[in-house]
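Here you get one chain, nothing else, as structure tokens; it is the form predicted on its own.
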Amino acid sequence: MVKKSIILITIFTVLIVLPLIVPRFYVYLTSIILLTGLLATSLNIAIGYCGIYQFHHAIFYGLGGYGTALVITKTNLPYYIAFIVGPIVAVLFSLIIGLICMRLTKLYFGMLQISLGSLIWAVVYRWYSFTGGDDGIHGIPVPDFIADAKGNYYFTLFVVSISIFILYRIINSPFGKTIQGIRDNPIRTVSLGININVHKLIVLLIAGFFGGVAGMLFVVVDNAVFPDMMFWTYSLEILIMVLLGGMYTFWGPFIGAIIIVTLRTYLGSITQYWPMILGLILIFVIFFLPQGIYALIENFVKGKAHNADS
């Protein structure tokens, strides 16, 4: 536990000086990461620990996206009512597909949810005079003090930091435990009194909020929205960083997400062919890293350490 929270406060002194030692570009990749990470880890709350097949994130990631923006570039409401509302969105629309998709259960609700994402996405890529179409929404203004770089930086790092904690201390809470029961034996977990539909509606309502702070993130990122944010294709591209990463651990989505999104930031700019390698990637974990990448290292390191004590 003390070696954890000793490579966690370095990692985030790192990542407090990096703006002062790195070019812009990088930290503009790592404000991406960043988000990314949230948003990988938001849907693993739902997936792997409570094993809920919520196989269209990303349109949360947009609706939060699309929600801040449109408050910003539609009124004139102050900054952080736009900051508020885009999560907010999220978690409407999340509470509105669960209760939809409840009654289904595992791959039944998956697709029920694929198919009412795209048609919010159908809505958004073709309602021009609202959200702009295929065309998404450009040059989104933000507060001078996040502007910048290094300001919208500073920004996702805190808010990614705080919504992070947040989510750690929820699975570690006995609620946390609860829908680990729920994924693991919902039988036994029904016996028991609980009910497990009120606690999965509650844990796709938290899943959908961090990914609309996400998608509000990247707003102030790269000042704009776009349909793409939240085509299926992406919330495969995010399912694939949680496996990757480790699907029944907390840090894993982070590291998923550290490797997606570089291999994308600099393959994509080389090649066309970045769906194939994405697909590739993913026959890779299944085959060969079905516990993911976090996992691995955690068995390496216990494997170490017990060699040295015995």
Given for the second form:
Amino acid sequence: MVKKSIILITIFTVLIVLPLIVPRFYVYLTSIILLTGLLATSLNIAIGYCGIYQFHHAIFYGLGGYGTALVITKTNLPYYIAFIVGPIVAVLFSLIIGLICMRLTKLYFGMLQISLGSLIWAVVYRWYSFTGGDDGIHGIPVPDFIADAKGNYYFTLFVVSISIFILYRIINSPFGKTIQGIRDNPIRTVSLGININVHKLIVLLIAGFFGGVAGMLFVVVDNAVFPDMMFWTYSLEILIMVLLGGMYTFWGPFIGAIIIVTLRTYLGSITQYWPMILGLILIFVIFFLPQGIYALIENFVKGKAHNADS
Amino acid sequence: MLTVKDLYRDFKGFMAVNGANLEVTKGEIVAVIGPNGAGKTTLFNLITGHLKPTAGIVQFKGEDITGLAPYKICRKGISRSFQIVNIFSKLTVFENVQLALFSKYSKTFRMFSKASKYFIDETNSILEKLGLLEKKDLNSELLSHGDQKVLEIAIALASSPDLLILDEPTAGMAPRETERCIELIKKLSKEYGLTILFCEHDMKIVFNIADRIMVMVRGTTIIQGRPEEVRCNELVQKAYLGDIC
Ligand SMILES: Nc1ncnc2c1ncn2[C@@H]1O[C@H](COP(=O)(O)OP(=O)(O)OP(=O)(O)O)[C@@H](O)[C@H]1O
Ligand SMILES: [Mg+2]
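One more: the block was the form predicted on its own; return the form predicted together with its partner chain.
First the chain shown before, then all remaining chains and molecules of the complex.
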């Protein structure tokens, strides 16, 4: 317990001083990693902790981004409204898509979600006059205090920290335990008088909301949105982050996000075969790391502690 | 308390429950017996809402509960255990019971408080009642089969039901575990005044603890009555029990 909080405090301190010591590009990269980490963690709430086949999570990321971007570029409303509207748009669509998909279970839920999500993607991709079509929207202005790399880094760090803290609390709350019960044994859970569908729907809203928050942060950091953010292949990429890091662990998906974003940044720019690399990573995870990297680290640390004891 | 009237359930042309009738009064222990495939589990699933009947009525405390969702039926006061052990195997023994209490006290939507702080005393007292207190921190999949079955009863009890339904509570238990489980069922009925409906293949157990017995053959109720009546009923003997009168 104590050890864990020491690790957390250390990481947090490093994150706070980071922009003071590293070049701007790395500050930008870390911001992207942080918001992507939140994105993967929010997906894990649904797929890992509640067993819902949320196959098109990128939709909520995209909606959060577009919601924010459109309010900023098309209206005169204050910025903070734009930052709130993004996640709210994501929640609303999460509710609608959830209500439709909940009629189906497991894989069918996931397939229907991919279809509906692709529909939304197609609308965004085509509607030039409103969404900017395949170009997306670029050069989105943000308030001065978060306009430079350092400013938006601290903003991202702040929002991601709070979000992760909230998600952590949720996982360890009675609600969190209930959804894990639903995942492990739905039949036993209903027999306890628990309304599974209502709980699942709330999980979808939570996942959608924080996916939307990540999308909003992307607008702040990158000043742009584009349809690829919500293309189904990106959903697959987030899913791979979750699997790579460890689906049933809280921090696993974040670690997965760090690895995938870093790899994409360095390999994606020198080769055109990023999807193939992703595929190889997926195969590697399925065969050699079914529990994810976090479990590996945990076992390693525990093993060491064990050796030290004896 | 519970009345089942002319209940039918069709599985694509096969009548698994084919005219079942059952009456359970408050405070009783009622057993359902019948050969393998007689439809006992299906009957319990119909009562608890896990399956919807093709025809017929289920009444509980004077209210029609036919075809209600299982979680609603639980809230009306019916809890159950399953024939094949059905627990939260990744949770500890303690957490299994605690989860049932979250539901009982409508705390399953609490998102920002620590789960581990809730209902510690009540969970402990239920576990103590059932003799599982020393094992409360074990992962429940590490329990012996017999203990897992008892844990399932503990989970069902945590909802404070008026009617407890047990599907073959002693199936697969070692003789000593079986004895302990029988004592437990008797205790729940006597000391806590629980109404219990169960099914069981072991006739010794059935005639030992049941106040009344309902006999089911090929989905149909043949008779429901006191153990002596059932034991000596001609139809039952022909269909099932053979010569034991
Ligand atoms: N979901 C289902 N689909 C089709 N047939 C089913 C289904 N569930 C049960 N049955 C059939 O219904 C009949 C009754 O099954 P049920 O499990 O209720 O019997 P049972 O009395 O509990 O038997 P046992 O003593 O072996 O537990 C069996 O022939 C079974 O094959
Ligand atoms: Mg059965």
